[in-house]
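Here you get one chain, nothing else, as structure tokens; it is the form predicted alone.
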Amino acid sequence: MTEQLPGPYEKIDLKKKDKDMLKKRYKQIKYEVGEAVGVIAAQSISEPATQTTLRAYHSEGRTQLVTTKGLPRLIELFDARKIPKTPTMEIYLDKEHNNKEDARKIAAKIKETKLKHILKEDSIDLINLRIELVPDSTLLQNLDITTESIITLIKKSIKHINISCENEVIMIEIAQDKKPDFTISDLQSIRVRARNLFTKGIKGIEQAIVECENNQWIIKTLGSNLKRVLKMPGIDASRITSNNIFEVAKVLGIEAARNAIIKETITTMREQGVDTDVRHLLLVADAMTNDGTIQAIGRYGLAGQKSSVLSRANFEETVKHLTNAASGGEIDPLESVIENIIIGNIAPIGTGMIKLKVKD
């Protein structure tokens, strides 16, 4: 009698149905030796993606939030850009703040509140000489913001000046040393630069929206700060999500890159109706996550930095390629497909891979 094992190695009772469509899905991700998978897989992600939108912006609905799509995006990814052009979140509530009023307040907590943001008017005084800013009393109760701690950001940040407050209106003056060289275009930039000063939220946020999906409350931001985020409170830490690929691999680790890559490549693929095989991507997210890194597929990264001469110099800078090959003598094993088809040689794929001795 044989020792029953333990955890996920213990035999499971299945139904003849579901036995048979776990043999039938088997036999559909067996692939035959030789067979040249990562060909097909450029192949079955690039022709498609061919036919996605070239627009790079698209409203999504009534939120209005504009993000990257199609195939902007899709470049975006593979060649592993730094910041994203339209870095968003979906930030996910934990079930005791499941619930609109929480995700507003959470929300309104998130998102990068500037100066500007919460001013009725500001202005400048030709008389007088000074800038007045009328601060909006609803909005900074609701961001529980004291008009105390505007006068001490302003005074922090900006130097040279005088600030005072009356009746609700704060107002900055050039300090007397330096009211002698002034104009009214220094009032103008102490102006701008008090507008944009941070005052509250996250850095980075420009936007947080809330919508409700299946009883869930999301907040979807424009903009990232995955670091900042999960230190809240009310957050669902486990199912947030970032498609700013190398902030998810700083702050969760290269696996959830590999994770984010295919989560956003499928996304991505699947709103503009292409249904390439998963299989595809997933090979494509291991190879550019393979070394613990992110790399791009271009010429700086995957296709750059391959062991064949040959194989390098035929996807870009090929003068450069085979220059610095011929004066470091390298030699080109010719193992791959490329190098092979370049010179003549049959590639080892396929019955390619097959070496037959003829005994005389």
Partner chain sequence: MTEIYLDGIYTGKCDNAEELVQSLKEKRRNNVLPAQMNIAYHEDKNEIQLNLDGGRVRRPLIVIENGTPKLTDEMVKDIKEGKLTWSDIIDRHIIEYLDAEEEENAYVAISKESLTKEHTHLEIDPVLILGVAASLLAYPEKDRGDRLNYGSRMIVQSTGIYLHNYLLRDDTTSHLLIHSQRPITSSQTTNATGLATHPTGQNLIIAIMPYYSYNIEDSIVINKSSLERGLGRSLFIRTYITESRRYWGGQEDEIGIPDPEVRGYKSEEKYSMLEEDGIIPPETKVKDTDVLVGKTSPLRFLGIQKEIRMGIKDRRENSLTVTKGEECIVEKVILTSTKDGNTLVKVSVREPKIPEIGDKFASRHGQKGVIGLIVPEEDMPFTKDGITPDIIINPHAIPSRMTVGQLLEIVAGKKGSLEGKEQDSTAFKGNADEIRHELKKLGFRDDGKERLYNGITGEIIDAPILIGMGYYQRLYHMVSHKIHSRSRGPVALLTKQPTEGRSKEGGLRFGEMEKDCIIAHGAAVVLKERFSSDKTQIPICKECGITAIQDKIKNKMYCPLCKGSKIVNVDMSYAFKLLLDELRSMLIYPQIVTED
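The structure above corresponds to the form predicted alone; please give the structure of the form predicted together with its partner chain next.
Single chain only below; no partners, no other molecules.
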């Protein structure tokens, strides 16, 4: 321990008595050589996790986002799923936009709108063989969309059609050159495609809810798209968070992803009333991210990449690892714990770390 206190505490002048106390405490909380930190971390996380309920808590009918919580969420995090079950974002606003109206406006802008969301009516006219779309005029006004823009959007994305507009009714017909070999089902598929056309907002964000916490307006979203949201004006880019770890790693880098793992795991556990020391989660997050990518804890992640053959075979897919090792002529140096237990040696952990060298 250095004499000086780190970072923000640098200028604090401490009495000698307090300094000694600090030193003593620091020594107490330090791990000793050979301490099985990994096993302790695993036990500290998984034992309380068995106590929490397996069932996700339901909160239907509330203006609240229903997110994955508890054990399922914890499993999702440690398995490093590419896309979480319920990706969410918390978007903070900058000083000028920190009010209800601006928050609502931004939320409306963020939310993904498909064509079907703004349609009052859509049907297939079987006599004239055309699709008729009737947009909701009040919704159009609210979202600042014009009928013309819808027409250009449809024209751009669906080919071989003729499009016309009459009394706010958009009519889609099959182009003349394609007419001979077309059926009703083609018309139906065009209708489905048109309905799902992306019209406005940010892709992937299904819901955006405005909430106020400690005089701070926050937009909570269901669905996550950091890259696009970061470019939005009015938001505070330094405080925006997403629970999609892979997205965070891609947009903000692996260090941010490490922090996201720690934050997500600790909040998930605290929510369930599990009070685990953060350092265990720090260790797990470090292990998951230390090669620059996010690795899962399991067969295809950390456990599958252990150097020892016996160690890998002990975990899962025994035959696969043994045959691969045999064909590759692998040598197991017996350096870790499991292999030594298998062959019946003293494992290099705790008291087993000490080796005696006899002087001749």
